[in-house]
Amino acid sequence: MKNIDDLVESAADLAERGLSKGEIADELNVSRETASWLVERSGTGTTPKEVPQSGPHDIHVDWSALGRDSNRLHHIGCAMADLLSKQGEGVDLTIGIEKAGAPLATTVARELDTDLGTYAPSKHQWDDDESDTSDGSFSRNFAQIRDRDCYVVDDTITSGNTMTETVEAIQQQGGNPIACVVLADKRGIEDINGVPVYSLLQVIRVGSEQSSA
């Protein structure tokens, strides 16, 4: 995507498709806020309202040139796999944060000879009213927690919520989060609740405010 007008209609489309404005922000790696913005810019939003020209401060991450190559996808996971090699002693289980979280956790778990599981975040269900949310979800299709030291992948961090409820989630479930890591942190993030936070690219802005998400 070159600039807003592409954002603004990808998120048109993707509301279309019937996605929550949680998942659209999953999909453009932007924050809910931006992508309620987004979505309600392009008149495709259930309730018409003034939409203000400017949109919330935030970063678009596109690594869609990784993501649609198997080859690259297998390198960059190598490399995320990498920094969470030292950190640890018999981890076995890497968890993958749905949905692009989870590709790239399949390599990192291959890499350091891992089970893979993956976890849903509650963000998947939301869309204007934050009440009707539900929690996440650990997919039974995948390993379990069961008490296991444990990894978290995803693609990016923009607020630190969704990697904030995963190694919640872990430790809810009697596990133990090691390590996170992703490709790109958009807070710079140094760790969650005590648990280490490592990203191949951090994104910082200058001259503004960081995003509030």
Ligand SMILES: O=P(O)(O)OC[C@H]1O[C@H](OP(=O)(O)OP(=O)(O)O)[C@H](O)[C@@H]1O
Given for the second form:
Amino acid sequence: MKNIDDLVESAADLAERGLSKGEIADELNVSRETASWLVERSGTGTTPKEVPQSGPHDIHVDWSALGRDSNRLHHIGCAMADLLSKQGEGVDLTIGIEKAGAPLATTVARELDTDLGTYAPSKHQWDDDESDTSDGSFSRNFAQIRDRDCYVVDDTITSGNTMTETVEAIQQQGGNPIACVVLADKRGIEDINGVPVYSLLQVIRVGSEQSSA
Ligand SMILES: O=P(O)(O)OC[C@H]1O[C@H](OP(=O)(O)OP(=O)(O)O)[C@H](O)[C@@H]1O
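In place of the form predicted alone, output the structure of the form predicted together with the ligand.
Every component of the complex follows; first up is the chain already shown.
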């Protein structure tokens, strides 16, 4: 995906296929705010209204060159596992955050010889209704928390909401998150509730286009 027009086109395509804006945000690796903006800009939104040309401040991370090739995915998983390798001795569970975090977690779990679990965050239910309070869930097809220490894996951190929700969901299940790892962190988060966060890439905005109002 090369530019904003490609993103707008993809957002329109996904919206026409019936995906919620939360799912579109997931598919395109952008924030929900950006997904809303892209859909509205494409004209496929249900509420045509004035759309500012500048758009929200977000950075799209396209890692499809890694994700579409299992060999590359394996190597990137090894690198992520290496970031975790100095954490915790007895960790035998890796939780991947759906969707994009799941294949990454699979390679990390294999490299670190842990069980594999997945968490579907509540954002997957999200659309325009801000009152939505759907909970996330752990898949029964994979390993369960069972009071264990675990690692948490995702592809990106944008606001940090998804990672925070996942850490808290694990704790509510009696688990003990030891460390989190992502490909790219757009926030530069060092820890979530005291759980360290590692990232292969830190995406740091230099300067600001925002004028003081
Ligand atoms: O820090 P946050 O603002 O919560 O955003 C980060 C989340 O957004 C992305 O998921 P996305 O919904 O784009 O797609 P996915 O379901 O394919 O992982 C990414 O995979 C993280 O899970």
